[in-house]
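Only one chain is shown below, in structure tokens, and it's the form predicted on its own.
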Amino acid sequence: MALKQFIQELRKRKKEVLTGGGEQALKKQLAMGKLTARQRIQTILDEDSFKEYDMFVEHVARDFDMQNKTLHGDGVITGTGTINGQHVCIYAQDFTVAGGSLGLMHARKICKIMDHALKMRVPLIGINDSGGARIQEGVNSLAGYGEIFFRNTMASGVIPQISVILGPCAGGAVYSPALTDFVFVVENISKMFITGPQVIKTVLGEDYTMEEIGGAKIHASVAGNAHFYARSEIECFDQIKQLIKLIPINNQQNALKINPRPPKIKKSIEDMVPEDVRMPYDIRDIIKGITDGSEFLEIMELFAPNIIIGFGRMDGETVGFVANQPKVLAGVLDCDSSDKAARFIRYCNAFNIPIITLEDMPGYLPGIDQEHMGVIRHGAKVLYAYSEATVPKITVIIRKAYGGGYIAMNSRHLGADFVFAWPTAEIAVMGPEGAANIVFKREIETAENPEEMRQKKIQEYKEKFANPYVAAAKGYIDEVIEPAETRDYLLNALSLSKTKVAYRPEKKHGIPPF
């Protein structure tokens, strides 16, 4: 056979595989408002950069007449490509082929590209669109999920792992995304369930829609399983590209540095915070007031909005931000916000990203519901994450820093490298109003005018304790700064911290309060 004939045979075989589950299945996928698996890969990656591997892999099942069925690529497409010129490994489940169900060879293809990503130390992107385990393959399907979970865990903290939910993701399949670093969901397309939809409806009844039970909005705002929420697949892919620009390709590299830019803000930073400490404001304004180009990529925007996390750049380099949000619950820490912050802190530490903490909060959220939900355990995660982190850690106290909240938000006592405070900062065991009621209770009760005495004692407490100068006098605050000086102090601290060396006791690993 001549070489040209071999090439023609290869092209014929490739053409068959490229049809996925067939023309009708592809049309049905598009009719549901979903791109095909190959379209998704090509849209995420740089043009013409995708190199596919294991195109001709077939399933090995023999039961239930499976030996007579052809499943092109066994329902998953794997390969490599680039995003903004950066190499990545990628796989996409093909719902047009047996509903993207996971069988033995399907899982082996995914495991192979995961091993490749870890060996080459490049980010891994997984696109999930699957009906779940392939029932006809029995325990082989379950074994496949276990192999994937193990690799997710081994790669954790070594390479970035990104999961994109673009269809159903049910049963054991949901745990791979849960083990990865960032999960992306799309409105009306993403569905995640711990059990199959039919089982859920049997238990809950027909009154619930799939969107209400495990839709994109639920996972992004209520369950906290998703980090990014988009209204279309294209918007989702743009979010992924933004993220890839800001994070390192592995734990031995730094994120890409670009040319520094000054913030683009019209309002002065002093005017962003109301004079009345009881008035809320948006902490994102402060973040954008100090980042390069006033750009900030927020993570988990819809979940636990009383704390803000995300990436920005300072002097052209990526920095992670953790900030209380006074607009929501006065910025208190509760169970969900503690989980959200602690996980992000650990990500930044694993990938050598400096952490800037902006503090303005009255403490942990009190109440029987929070106590029963385990706020002590959840709150301790923040303490653990900050204490464990060895990357540069810088804190700016803007207004309130009360009680356990003051300690938790990267205080000097948890190993902060620099702690700055605005002159508006109030650092105390509790708020002046509550403290005055306790400390000066007798004087207030016996006063001729109790309310007048109470206000007088509140002011006295503020002057004595609820200000940054007491903490500064003890060395807990490095400097009390003017708001306009914030960016300059942060830039200097970040520059100085580049050569930081931190020592920790030798151990296999710690035991965080999971």
The other form holds:
Amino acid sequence: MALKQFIQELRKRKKEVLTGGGEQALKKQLAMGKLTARQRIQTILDEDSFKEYDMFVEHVARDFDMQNKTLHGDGVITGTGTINGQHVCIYAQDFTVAGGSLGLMHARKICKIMDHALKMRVPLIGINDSGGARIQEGVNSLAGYGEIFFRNTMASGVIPQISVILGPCAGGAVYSPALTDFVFVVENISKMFITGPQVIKTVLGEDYTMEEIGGAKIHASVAGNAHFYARSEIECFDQIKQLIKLIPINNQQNALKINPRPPKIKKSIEDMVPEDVRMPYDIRDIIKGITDGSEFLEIMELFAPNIIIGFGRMDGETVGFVANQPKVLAGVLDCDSSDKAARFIRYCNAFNIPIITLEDMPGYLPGIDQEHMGVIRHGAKVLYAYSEATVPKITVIIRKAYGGGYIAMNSRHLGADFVFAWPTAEIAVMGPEGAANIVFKREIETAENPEEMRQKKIQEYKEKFANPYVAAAKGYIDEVIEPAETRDYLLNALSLSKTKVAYRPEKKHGIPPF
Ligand code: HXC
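Given the form predicted on its own above, what does the protein look like in the form predicted in complex with ligand HXC?
Below is the entire complex, every chain and molecule, led by the chain shown above.
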């Protein structure tokens, strides 16, 4: 056969594979408002950068008449490409082929691209759109999931792992995304659950839709399984591109440095905090008042909004922000906000991203619900994550820093490298009202005018403790700064921290309060 004929044969075979699950299935996919697996990959990656691997892989199942079925690529497309010129490994399950279900060869393809990503130390992006374990392949499918979970865990903290849920992600399949760093969901398209409507109906006799059990909004706002929520696949892909620009490609590299720019703010930073210290404000305004170009990529925006996490740039380099949000629940730490913050701190530490903490909060949320949900265990995660982290850690106390909250939010005592306080900072065991009621209980009760005495004692307590100067006198904070000086102090601290060395005792690993 002449070379031309070989090439023709190759082209014919490729064309055949590109038909995926056939015209009917493709039409159904598009009718659901979903892109096809290859379109998804091509839209996320830089134009013409996709190099597909293992296009000709076929399933090896022999039961249930499977030997007579062809499943192109075994229902998953894998390969490499670039995003903003940066190499990534990628896979996308193809729902048009046997519902993107995971059989032995499908799993092998995913494992192969995962191994490649880890070996080459580049980010891994997995697009999930699948009916779960391929029923006809039995234990081979389960084995496949196990192999994927193992690799997710091995790669954790070495390369960024991104999961995109663009269809069903059912049963045990959900645990691969759960083991990865960032999960993206899209309104009306993402469905992620351990047990679907039929199982819940059978076992519990209750009727729910897939959307109610595990739709995009549920995961982004209630369950906390998703980190980014989008209204369309295109918006979701834009979010992925923004994230990839901000994070290092592996734990040995720094994120891309881009030209430093000053913040683009209209009002001065001190005008962002209300005069009345009891009034709430949006901490995101302060973050944007500090970052280059006032840009900030918020993560888990809809979940536990009493704490804000995300990435911005300072002097062109990526920094992670952890900030109490006074606008929501006064910015308290509770079970969910502790989980949210602790995981993010660990991400930043694993990938050498400095952390800036902005503090304004009255402590941990009191209440029997929180106690019973394990606020002790969850709250401890924040203490653990900050103490363990060796990246540069800088805190700015804006207003309240009470009790456990003062300690937890990257205090000097947990190893902060720099702690700055605005003159409005109140560093105390608890708020003046609560403190006065407890400490001066007897004087207030026996006073001729108890309310007058209470106000007097609150004022006395405020003057004594609710300011930054007691902590400053003990060296617990490094400097009381004017709000307008914040960016300057932070830039200086970050620059100085570039050569930071931190020692930790040698151990196999610690035992964080998971
Ligand atoms: C084999 C499957 C499949 C599966 C779907 N298909 N799921 N084939 N194994 N798990 C096939 C269908 O037979 C159909 O094939 C095609 O994919 C499209 O599926 P439809 O049902 O027609 O699509 P739709 O109506 O959109 O419903 C999608 C779905 C539903 C909601 C995902 O298919 C479904 O409920 N599937 C089962 C989900 C599930 O319970 N998975 C968990 C498995 S256990 P044809 O040939 O007709 O086009 C598990 C445990 C893993 O995953 C544990 C790891 C630790």
